[in-house]
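The form predicted alone is given below as one chain in structure tokens.
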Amino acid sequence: MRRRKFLQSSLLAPAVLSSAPALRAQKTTAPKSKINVAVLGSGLRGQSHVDLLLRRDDCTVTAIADIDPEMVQRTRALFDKQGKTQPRYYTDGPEDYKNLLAKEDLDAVMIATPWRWHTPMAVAAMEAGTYVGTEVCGAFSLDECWELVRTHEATGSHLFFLENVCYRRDVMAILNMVRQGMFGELLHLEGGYQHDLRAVKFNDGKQPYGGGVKFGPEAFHEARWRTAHSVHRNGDLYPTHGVGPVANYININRGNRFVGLSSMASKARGLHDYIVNHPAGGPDHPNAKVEFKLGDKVTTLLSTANGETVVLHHDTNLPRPYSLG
């Protein structure tokens, strides 16, 4: 059976399958010409996603959550642009996401906020019932892995990671040469995320990191969450853009998996160096006193139940190029 066809004839699995409400299931056997989609956080990358979401003719955007103002009225200037009916907009704090999912008729949801709220946000939509698309990391704990698959096999929602170097037209094209066998059997592969983010994690110098002006055109906002993850933990904090393309080459839950992880960082200069040296940094900046456990390479070598080794590499913390490694 081509994948297409698989993938067509077994929607209806999980209305058959799991013990979900039968509301569920009525929105499971019962296809549309139209879905209804929510959002959830309408940032850079939110805003990305509504915009594809609007220029198709086979859903609707409905509904956006989101707490930062700004953010909400670029949201709704990309909907005027567009000439769209406005979605219900639920703005009341954090958790006001919680309401949208109680009160909208809703056949998926896009999670695109900020790391730590993936995991909760995707159990409390996949128990309303939709499916969910959601923005990597997704689990921060072991623990979370097991809630985001123990949620989808108690409702029946499907959730999918939004790992776009996966769709990369070079990494799909790799992907279709290895499926050809042009590489004969692969033993060893590569990947990562090495991406220079200094600009990112910073304001002006007025204030300590994700407080206030922004360093970068668009830092301010991801600075708010994004730089305490630098601050406080060390490790792979990105590891997906590397382990996506590279788990499909070797047919990763397809058949193989991985059984092995070791992993180590270096020490952590370059988040400093960077402070330090900016022209609206300096010795006396506030940052400048920041402790940063994230190391500035992480290197993590991955073994699988076929026998095949992966490296990944992750950098965000120095000056070099982008790169997949």
The other form holds:
There are 2 protein chains.
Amino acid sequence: MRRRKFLQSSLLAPAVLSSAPALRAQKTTAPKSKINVAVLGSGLRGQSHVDLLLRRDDCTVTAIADIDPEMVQRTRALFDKQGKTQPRYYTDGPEDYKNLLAKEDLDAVMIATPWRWHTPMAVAAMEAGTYVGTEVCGAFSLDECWELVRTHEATGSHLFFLENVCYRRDVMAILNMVRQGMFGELLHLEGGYQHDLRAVKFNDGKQPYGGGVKFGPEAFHEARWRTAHSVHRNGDLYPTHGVGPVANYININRGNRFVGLSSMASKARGLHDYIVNHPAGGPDHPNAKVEFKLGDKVTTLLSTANGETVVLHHDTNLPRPYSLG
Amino acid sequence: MRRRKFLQSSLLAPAVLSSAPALRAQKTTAPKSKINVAVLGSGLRGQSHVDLLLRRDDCTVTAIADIDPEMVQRTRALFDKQGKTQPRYYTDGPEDYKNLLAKEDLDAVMIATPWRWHTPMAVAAMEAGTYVGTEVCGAFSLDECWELVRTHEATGSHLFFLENVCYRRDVMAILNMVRQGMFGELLHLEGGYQHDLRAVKFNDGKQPYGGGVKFGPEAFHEARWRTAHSVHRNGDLYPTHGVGPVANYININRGNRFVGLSSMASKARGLHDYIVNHPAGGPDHPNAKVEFKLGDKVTTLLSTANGETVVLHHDTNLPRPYSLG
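Counterpart to the form predicted alone, namely the form predicted together with another copy of the chain:
Complete assembly follows, chain above in first position.
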């Protein structure tokens, strides 16, 4: 019942309404002037969401879940700074978010935890009857993608995918021009995520970015969990920055769909070289022995039902200028 | 025996020597000061080869094969203009080149005929004991590629692939920089052939380029035969402009090799639109009914034994600026 009210009151409604199942839930309840939002994961990304939510008049951040005392402390400070009532905190281990979902009276949940938590948390939140906004990547596997779809179909709760690149001013300007037909019929598109994340993947254990070659438990912030994906997985680990805008331009899931995919990865050199050449690293540093599976440049070729082709670029290991390709 | 002499006398020798089988043929015969060359196909491209050959002191163009009286006439004029002795002409149908190969005392043959003739002519010339330079594409299928390799292995004659982009000043400058290590270890490369050939694929039956929407028997020059490939085939029809330079940069067949390939084509719109919108065409022109199979943008992804990835672009149907990608 809550999601029905959320649907009619939220500023997100136009986006939510664009998918058919939402219409089922629409009834004649009066709009709600303010909605309750919980944030799962209040690391630096989650804090950015909290900061934005606190600036709005149409929502209240009523609950936060996080396992890191330092990040919780920083989040508390955001509420104090804005003179807002502190939310309830759920900090008793990685599964405490389930207690949050069970106890809180929520309209929506924002998820900004490490990648592996996105799908379990999104599924649990939809099952708890709230709308969900999740950070990318959202899912790791086809199984997880289908789990999200099936949960939506079973619960009627909506999942909104927070792919921020879709909302860049330049990307939206292009989308507007595409829809006005200024480019004629689209045939081929390219996009991607080429971002030198070496100082995100490694730090000194104190600062979030750079200053060392540590990763895993001894590192701070994203390097604590994100870098492991570069050790164990080879593929486009972050496809949605590239595919999001492209999908909008060619109406994917609005009459069009992807039908073919082929992906190839180059050899992996960038992260090892970074460790070896860093003042805090060197050839004898223990991390110089790590074999990174993630190819430095991953290229993916896609085809669509309407006959367009798409090339996606992924490179987060090399010293190149930022580019969406 | 002739090829042995050619090997030692030709300016092409450094390139020929770079492949091992050539060494087998090397003997101590005195260098020959001048070699005999035949040109198969003296259309506009073949005439350009003839014009260049006539400017050289180290070769004599002794024979020409072509089936088109107008092109033979233009070729004769080139010899007259340079004050050179006319070669023997073989103009008695498309198989007369076999008589040329049987009767002439040749060191080398240049092939500049329509695509479908490249492999049969190259094989026949190698079997006749001469070296061969062939225009692109050289082969249509894996079978033809292997036929060229096996003929070389059986005869010891060499095939030189005339991929001109490899010898552009800018491309060779990059090759030089690559070999000096200025880019470090290469991980990913892109290349291609993006060239608006619409006025090559269609003309008015009189001029070689543009002025109409004719192709096939009623057209002139390349549109007479080349455009049919866009009607019946979908794929990267002209890959070597892109892959040639890239292959040199990463030592393909010099210790490295391609091991994987995936290719996708967009829908086909460009050629049909050109016909429909051309002053000499229109929606009721008979050629407006032709269904072109060739996708406007063909993208190919390659992987190599040494771990590099390559993207090749092919587009000869759209109004875009020329680009090797």
